[in-house]
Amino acid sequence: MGVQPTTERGRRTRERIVAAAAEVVAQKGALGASLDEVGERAAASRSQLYHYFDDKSDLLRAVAESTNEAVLGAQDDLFAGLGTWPGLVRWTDALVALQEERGGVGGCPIANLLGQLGERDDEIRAVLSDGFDRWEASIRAGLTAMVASGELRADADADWLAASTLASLQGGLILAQARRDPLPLRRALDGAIRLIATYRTTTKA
């Protein structure tokens, strides 16, 4: 693994070059990315880019690290209120209504780039997953807490639903990106509401 930054200046610049190599991914594909365009891109040398990166496997991991705090931190909020039913119905919506804007373009860029990495470099498959988990114990941490507070039965199971919840997520997202179209997401996680609503104790919203 290349140099980590112990300044400000050397963060910054370790930043910019992951930003340059998420855009130059995400709009050319992982594989057609090359070290000169993100280097172009980042205003930052060759030497630059070996410094804080032993090569383009290496960089593409820290494109994936970032990618998984990226969509996990726009979350944060959400994910903070998924312990009670109106913000799990809140972080649903949230989703289907970013996909209403974006067209249904662009999916899941951790999928993405899973899709793109998964089955070559294990090291990055190892990070995405992580992302993915990360997300999932976000869900069951929400669900876990409305079992505590008796909003859902002592029986729901809180992993098999999380891991459902999450599944018909990353589902949605994948017909929503091919069909350009928002609402088999809409779908999807109505399902997962569904489901969960099953294990409820009362009919409020």
Contents of the next structure:
There are 2 protein chains.
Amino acid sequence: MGVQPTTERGRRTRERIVAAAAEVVAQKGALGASLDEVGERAAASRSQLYHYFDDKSDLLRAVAESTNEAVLGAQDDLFAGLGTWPGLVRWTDALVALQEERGGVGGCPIANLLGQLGERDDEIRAVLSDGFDRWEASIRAGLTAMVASGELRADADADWLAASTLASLQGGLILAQARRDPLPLRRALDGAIRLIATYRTTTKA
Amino acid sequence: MGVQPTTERGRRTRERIVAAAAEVVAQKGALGASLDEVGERAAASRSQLYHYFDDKSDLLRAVAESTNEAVLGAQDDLFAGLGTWPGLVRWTDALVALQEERGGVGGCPIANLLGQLGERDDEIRAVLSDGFDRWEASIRAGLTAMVASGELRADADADWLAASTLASLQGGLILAQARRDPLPLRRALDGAIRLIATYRTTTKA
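Form predicted in complex with another copy of the chain, following the form predicted alone:
What follows is the whole complex; the chain from before opens it.
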């Protein structure tokens, strides 16, 4: 790994490089992105790039980390509500609304990087896997809270339901991306919600 | 589009080129694959390549088509059984067994191409979307047959359940790929099966 910045100015330079790299990767793909283009976009010299990052793979790992933060960070407020049924529904509605805005374009940024780099760079695969783990943990925490509050029955397996819900979300995003249509995501998340609803203690589903 | 072969010999040459291209794409990624490498692997000259394919994008579209055929063709026998409950379970077991063999490596070849090319080439995206459509149609046909036979209740929405099941499968494959572990796929498909089971007319689930 390259040098970690010790000054505020250094931290900002490193962040600027990672942000520029993320933009170039989004446009050209991870394999098509060049360090020259990243440097140009970040207004950073070659020596600055190599000060903070060993090589392209090291920079792409930083992009994967910042992608995790961006994707999960954008859901922070929604994650906080996952411990109640209305909060769970609100989270799925927000995910579908985002795909409606985008016309299904783009898919999940974490999954996109996985598709490009997962079989090529094991360290980056591990970073992205960690992003999914954190995502699943947030869902699981919400389901566990609903079991604790009695909103879900005690036999609801939060581990299984969280894994299954994240899979529905990821698969729904792929199908939405393929079809340029948010409907597959809505159907996938309706499936996840309906499954969880079979464990509700109230009859409203 | 390049020239379609009119002779058996021409058809075989074209197929050999597409097969070689699929291998190079699997190794180097769609963006990293070069026509020179494809030609070398297929023992085909540059002029043969350009006889059958206009350009790299045209060749990649043929790779996408052959990927659809390979992925769906491998499930043909299993699709045929989807009209009964044991057949549905057998299909999911086979999908999980394949990932157990592979240790989760590789993910879904259609989704991988989508992740690499979906935002770069709209014609290839449409080919891959068609692959998903056919996959979903096979699942839907099975569910519709189960409704017709009375194995599922008449209020089972086969369109929704097929879309939701394919999403579970795709998302489970991504998470299995990220974690190098077939468990997320098993959990995702168990979720899909459990949801469909809520529509069974018998009590065995």
